[in-house]
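Encoded as structure tokens, the following chain is the form predicted on its own, with no partner shown.
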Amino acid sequence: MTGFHTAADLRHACELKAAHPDATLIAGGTDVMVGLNFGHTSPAALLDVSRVPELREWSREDDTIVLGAGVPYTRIVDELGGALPGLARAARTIGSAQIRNRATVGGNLGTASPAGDALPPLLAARASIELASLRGTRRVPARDFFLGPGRSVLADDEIVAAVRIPVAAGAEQFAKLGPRNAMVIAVASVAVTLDPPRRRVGCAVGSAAPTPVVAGDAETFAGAELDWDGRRELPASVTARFAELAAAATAPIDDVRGTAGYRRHAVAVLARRTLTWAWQEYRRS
């Protein structure tokens, strides 16, 4: 490694980024620090951004929350959980108290991790990236940010600024498989969301494929199929046919954590239950 800078504001991040294109960004550390520990990753250079005012801050503008990269996981759940319950329930799950103290939504934008817990609310409820350069700022859909392992849209100079989500319309849920509840890689995961004003379903999962996926074709079956007037009780043949899509849009690989078959049973799974849970909560309010 041969340089360490620190970010002033976010002006200064992106005039910092521009000059090293190569280097890593560092806020809360949970993930970067790891590397460097264990000797996994060798950055060029780090570029500190955990004190940067823009990126520890959220706002709501109309039915949308912005809500900075660098805001840690504790905020989320403690300030954002009525708005945000889909990417709260994630955020409990994320490591010990002191790990959700300091890592943050853009620590997972940024490594672009499959794994990583917040991706799939992310995706679920249609949220946008804002990404900061000294060429402007751009918007990303989540759904169009991942390339791969690892990849993703983020161009060498652009900073991860903010995460545009909307405000719960309906019930969210989030769900992940692993052997135990935090402090853990999931083996699958699968967030539902429910938004009753438009009649439309979101459905993500991690863990099971090269980046977070859609599960497109469950989203649309499951739109159509739910009596969202009548609220009546959700048959099992809809839960099993839902569970069934969102299980073929996954192409999960054998490693150490668990099988393709395994995940793929997984996400099947949880994607019933939580859809199950999401529209219980739906015919309760």
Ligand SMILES: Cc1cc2nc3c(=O)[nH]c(=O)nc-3n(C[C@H](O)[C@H](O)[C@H](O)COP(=O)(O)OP(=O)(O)OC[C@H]3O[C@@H](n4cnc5c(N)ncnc54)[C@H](O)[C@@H]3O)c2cc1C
Contents of the next structure:
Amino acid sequence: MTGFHTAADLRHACELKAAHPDATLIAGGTDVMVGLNFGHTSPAALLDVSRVPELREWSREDDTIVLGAGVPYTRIVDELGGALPGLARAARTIGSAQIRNRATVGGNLGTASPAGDALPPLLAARASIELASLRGTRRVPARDFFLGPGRSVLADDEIVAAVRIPVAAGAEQFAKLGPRNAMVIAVASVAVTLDPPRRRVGCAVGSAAPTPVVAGDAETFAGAELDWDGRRELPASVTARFAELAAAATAPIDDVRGTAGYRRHAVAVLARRTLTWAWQEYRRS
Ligand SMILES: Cc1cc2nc3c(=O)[nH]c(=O)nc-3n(C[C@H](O)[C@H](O)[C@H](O)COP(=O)(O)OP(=O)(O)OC[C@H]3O[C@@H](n4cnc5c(N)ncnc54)[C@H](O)[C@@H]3O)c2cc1C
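Could you please show the structure of the form predicted in complex with this ligand, as a counterpart to the form predicted on its own just displayed?
Next comes the full complex, this chain leading.
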């Protein structure tokens, strides 16, 4: 490694990234340091963005939360459980308390792992990602951000500045399956959002395809079938079909954490559960 740069603010971070496009950004370091310690990566230089004030804050603009890329999960759990219950639920499952104190959504997006737990809630909620560089700022729908495992539309001179997430219009759920209850990489995960004013459902799946994926057919089906006005109990036929459509949206592989068949089954079970929990919450509200 030939350099370590520390950005004082967002403008400075963009200048440093433009001058050193091969530098690896480091925020919480919970992925970067693992890669370095195990010798999996040897970045040309590191660019520390952990002290950039603009990345460390969140604000509310009308019905949108603008979440700085460097806000750690602990703060998302403590401060945003009401406005962003889906993301907060996912944040609660990430690593340990020590990891949640450092790790960030910007880092989850930067790593672009299909197993990133913060990602399905962003897709389900139809969030958009704000990318900053000296060329200006652009917004990309979270649903269009990922290109493959570890790959995204982020250019070499860009930084994830913030994520713009609609304030929950209704119930939001997240569930994750792993070999144990904590400190696990998900074998499968599902996020579901209900938007009663728009009669719209969001559904995204993690760890079951090369990228986190949107289960579009499941969304359309549930949006049309749910009894938004009467709030009657969910028929088993609806949850079963929703589960089937969510599983059909995946393209899983066999690996050490599970077979493709197991993952498809797990996604169906998690989709059925998350839709049921969200609907129960809506009926009570
Ligand atoms: C013990 C342990 C348990 C874990 N458990 C989980 C878990 O349960 N679920 C889960 O999803 N993850 C888990 N992780 C992985 C990790 O904590 C998350 O991916 C976290 O969100 C990374 O955030 P960070 O700020 O630490 O990222 P960093 O390690 O600092 O960076 C990660 C990547 O993102 C890039 N990056 C960072 N900030 C930005 C930015 N603003 N703009 C563009 N790129 C950026 C970096 O260059 C790097 O490529 C775990 C890690 C450890 C070590």
